[in-house]
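One chain comes next, on its own, written as structure tokens: the form predicted on its own.
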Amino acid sequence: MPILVNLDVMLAKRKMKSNELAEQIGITTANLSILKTGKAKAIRFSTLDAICKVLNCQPGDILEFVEDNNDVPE
């Protein structure tokens, strides 16, 4: 998947634990874990907004586009 989720990096920079963030933004730790590991297929803008407010960051600090080399024909 060409979208990387750098939520763990932002949590480390803010010295915050996943369960603290989950509680503050109102989602379960299981759903936050799915997002952190990149297994989520989508994210609601309201969730992204809440994450950015709590971590005092921009969406681009959390989400990153990378080229997927598997899409290149040989």
Given for the second form:
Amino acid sequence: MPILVNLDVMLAKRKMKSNELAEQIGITTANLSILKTGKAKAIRFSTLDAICKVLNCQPGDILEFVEDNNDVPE
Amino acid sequence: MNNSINLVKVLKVLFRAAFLLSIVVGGVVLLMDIFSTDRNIGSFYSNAHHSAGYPMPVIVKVDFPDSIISYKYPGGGGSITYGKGREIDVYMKELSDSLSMLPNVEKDVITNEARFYPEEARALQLGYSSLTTDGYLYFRSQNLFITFLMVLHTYLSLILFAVCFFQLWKIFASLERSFSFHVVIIKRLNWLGALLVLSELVKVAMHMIFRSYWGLARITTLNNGRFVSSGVDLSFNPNLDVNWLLILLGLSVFVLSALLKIGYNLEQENQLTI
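In place of the form predicted on its own, the structure of the form predicted in complex with the partner chain is requested.
Everything in the complex follows now, all chains and molecules, and the chain you saw is the first one.
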């Protein structure tokens, strides 16, 4: 997956714990864990909006595009 | 939603009962076939038993003349047969017309009538001299391969019913636990579709072998070993008996299963959307 989720980096920068963030944005810790570990298939705009508001950051601070050589068409 | 779950519960119970019943009936029939020399146990009567042979689907055709006029005259005699749809020989027609002109002819008329009972009072006479219907003939063969095929053919339907009921019972049990898409349901539906199509194709292959082995069976009237055209002619032709509905149902189940797989993937995606 060429999209990386840097949520743990932002959490460390803001010195916030996962369960605090989960509580504030209104999702379960299990779902937040899925998001952090990159297992999520998609993220809702409403969730992204809530995360950005709580962590006071931009979507680009959380999501990063990394080129995957396997996905490059020949 | 509640109605659907209630229906799922009812269907689960029904398919479970049907599965258990098919196992019990199939088991009793099989045990009787193996261990008993008699096809009756009390009032229970087994349809498939080695003592009477195994059923084979056939097309039964009955040809019969409508009327047979036998005539005798000094120095000779003969008979004229009339049948609807049968060509009457010109010579016989002339002979029949001239019969009434002859003074010393003894005539004996036999009429074959096809009647439908119990409507005896308003008996329907057929407009033709031939009847065709589907049925089963019980055969016993000296050929081991054919006997094996006949036994397999007989029990295949029982096995198919039992396995289909089992799969449906498990599908509805799974739906009762959680009314959503499951990989288990998809796999079971694939099994069900494959079973319906394959069992029907195997049956058709068996019917083709029976057909090539037996060809045509016939019951005819013989007089001193010679064929009598005025008699009733009964013929049994092994039937291919293809149940297209089951084959189409099996193929439709495959399509449904593919659709469920898409649903399952969408549900998974939805669950992993945070």
